[in-house]
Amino acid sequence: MSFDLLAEALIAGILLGCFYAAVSIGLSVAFGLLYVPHIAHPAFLVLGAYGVYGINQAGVDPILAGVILSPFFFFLGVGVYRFYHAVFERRGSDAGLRGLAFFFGVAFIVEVALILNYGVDQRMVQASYIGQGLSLGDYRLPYRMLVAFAVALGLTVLLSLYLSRTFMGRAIKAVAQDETGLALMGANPVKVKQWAFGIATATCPIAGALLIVIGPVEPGLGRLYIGRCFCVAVLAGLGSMKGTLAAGVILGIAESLVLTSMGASWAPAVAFGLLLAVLAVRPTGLFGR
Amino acid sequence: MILNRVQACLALAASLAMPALGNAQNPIRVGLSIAQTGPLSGAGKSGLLALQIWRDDVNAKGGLLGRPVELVVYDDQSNPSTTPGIYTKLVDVDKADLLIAPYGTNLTAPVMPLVKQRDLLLMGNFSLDANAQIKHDKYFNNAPWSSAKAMAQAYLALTGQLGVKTIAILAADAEFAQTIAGGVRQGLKERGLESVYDQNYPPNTVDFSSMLRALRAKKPEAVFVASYPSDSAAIIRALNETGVGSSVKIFGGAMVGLQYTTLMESLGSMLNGVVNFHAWVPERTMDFPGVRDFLARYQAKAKDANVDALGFYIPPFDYAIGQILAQAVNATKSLDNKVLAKYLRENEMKTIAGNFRYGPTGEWASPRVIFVQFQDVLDKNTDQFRSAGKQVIVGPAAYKTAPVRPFSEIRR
């Protein structure tokens, strides 16, 4: 390979990494600092970006609609996780399994409500810089992932902010730590959580924006996510929001590589080789403590 | 006693109506198994449409043999592995006397033995090559290409035409790529061709911007593309922002997805000059009998039916599904799949789709696959694909309705 298609697909794989980085937050949240097994986060994904092709119909920018999406799935979250721990984990040892089943459940029914709405066929949205790339020299790169690595980076500098700097941000991560110390303190841990939850599903509809910025989405998309997302969370190391950008541009630089050179079958299995080979030496994660 | 008489005389007369009476009531079960949910679902439910208003035609017009048809129908998720099992309860539980295969070659293949052990007859729904290995001598392919050399040959063809000698071959990780993809790469050394870029792309690839360069690097003059929807659309995007280069004369080849409305109007003016198969376009050439009247009323449905708004890649070829089985069992006055298969064999079939006959492997025996070039088209307007001018005919010559032009030139 040459030295310019190297760097080309280093800068590729930097900003494709992004984007999972971006996907993947809010399941670093559910999953990382609340091990909550939120298989219907990737669903949840899909759904935010159907919400944001719904809005783009009348011309608004998706990234705008995603973040005008934000509160409404804040409450979505809230409520789901309500449900979920009255009716799974307030009941004791098997609230896994079967939480498992729920979030499962979850996933299976937003993907029939957007089928019953929507259709099946692929759906896109209309931006200025969909379909454009800039030209850097020899290099072009396309607008629309660079506009995925910005919201990225903003996500995860927001989120990092939060957590360590807010009251309850830290509640947060204390909640993820020791939830009985927590309650000592006088706390309402599952509040806490509720809370968590709710930011975790106000992030689905920004990284669902750059989900169909990216590409088309149909309502089934959210099942090729769900590997890429705990991938990444689990890479991460549970609950580190800068793990969580580093692991997606790990796998996402691992990706393009193997995508540009002689080889593109390889690349799933380079990417999950990879997960493995780092919960061998690491099994905490990259971040994790 | 002559009361006795006439009373008896009604009885036989009732008894000997009855089976008539019942045989009218008793349907005519056509099974089949078609996506409704997954990746294929988009042309699946599309496919579906078109043979219900198929269903809804025939039994206005008094059913097959008297008798009213109905559609078995199971959704298969797109899900290689439930079709066996769908088969074999349509046959033995629902009884159905009519079979069709399921959407696409990655779904029928694993049919292909079951019909073939019980010697059923399988009407096909736009496989390729699904019965090349099995040889059963009851299945029919309602797609209009015969094998995966004789549709690649018709691009090949179109490389000659641009005077091409070098070419790049993008192929997805699946059944219906990987053999189109295959027909190309036995086509290369009879056309002059050398490949200097191949590769197959696992199927949940996000972007191709990485394939694109490394494929630019190679400098080829023609690139063969063939991919599924998501991926057909996220290729086109990446063109659009990577580009291939100005070496490049031909771009497309099988892409599935770029004959859908929803995508067409989507990617718009990215489609300029990409070469790609179709199976019926708005133009001169396709005007067969039936078609804009069938199209017409597909499309008042298919909005309500949320898919898709044209319908011009499967449902004519589904609805032609339908004429093709009623055309036999009209002509035979039969079910028996024997006889059904015979008629098949030997006659013409007469469809919205054309005319044609049955080959050996019961592939269209004059395939008809055409390739048509995105030409002038605009962005966000569905109506545009309604006429003809924005997919140009431009192989084989027995449909052409315009030169191909050269895709850097286009893309200037």
The other form holds:
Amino acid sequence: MSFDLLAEALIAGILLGCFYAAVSIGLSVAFGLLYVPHIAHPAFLVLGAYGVYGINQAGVDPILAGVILSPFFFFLGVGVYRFYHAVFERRGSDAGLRGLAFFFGVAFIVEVALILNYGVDQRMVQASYIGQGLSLGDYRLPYRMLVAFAVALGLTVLLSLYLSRTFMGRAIKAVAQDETGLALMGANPVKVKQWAFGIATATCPIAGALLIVIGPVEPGLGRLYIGRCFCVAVLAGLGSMKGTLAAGVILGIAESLVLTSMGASWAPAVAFGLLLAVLAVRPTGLFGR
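Next block: the form predicted on its own, after the form predicted in complex with the partner chain:
So it's only the chain below, everything else dropped.
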């Protein structure tokens, strides 16, 4: 591989990795801090992307549309967690396995609902920066990837500040470390967790906006991101926001190098390969507590 080709693969990998971090950061909260097996997270991303598509038909910028949808997804997340807690989490030690089946069912319902409403055709959005690029010497950086880079940095900074500087943020980190101790201090762990799950779900339309800005979406697209999202969340170290950004970049660079050197067929296997390697060598993740 020539130096120019390597440099191009690294730059593309960093931009792609920031996109992976943005679509995984909600899962880092739900799975990393709350230990909820939220396998429906990619389906919520696609649901958010379709919501963005609907608003974009009125001429609204996709990223702004994602921000507009965030409060609605927050309440959706609160409702989903309240049901999950009442039916599964509160009832016993096998909540993880039954919860996995529950969220798999939710993902399937979301996919079927999208097919019934929109069909299986791919959908795209319109924005001034889609299809344009920034030329730096011999390299051309697509604006849509630069937007993903900026949004990923913004989400990481905002969530890191929220979790470290606010009372509810510190309560969320506390419930991840010692739920019983938090209850003894007078806080309600269930309310803290449903608030955190709402925040995790509120990131989905923003990440979904990036999903449909990067490329066209179809109802089954979420299945392609299950491995990538869980790989980033586990590689980061469960619950680490900065680690999620770093893990996304690592996955993006690894996929880009494999794509350049071995072809596109091997690229989807990189996430699962990294996930298995991390679970075998360092189960707490590279940046885990």
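Keep in mind that what you see is a predicted model, and the values were worked out from it rather than measured. In this text, rigid core is short for the largest set of C-alphas that superpose within 1.5 Å between two forms. Numbering follows the first chain given and starts at 1.
- With the core held fixed, the Cα of I14 is displaced between the two forms by less than 2 Å.
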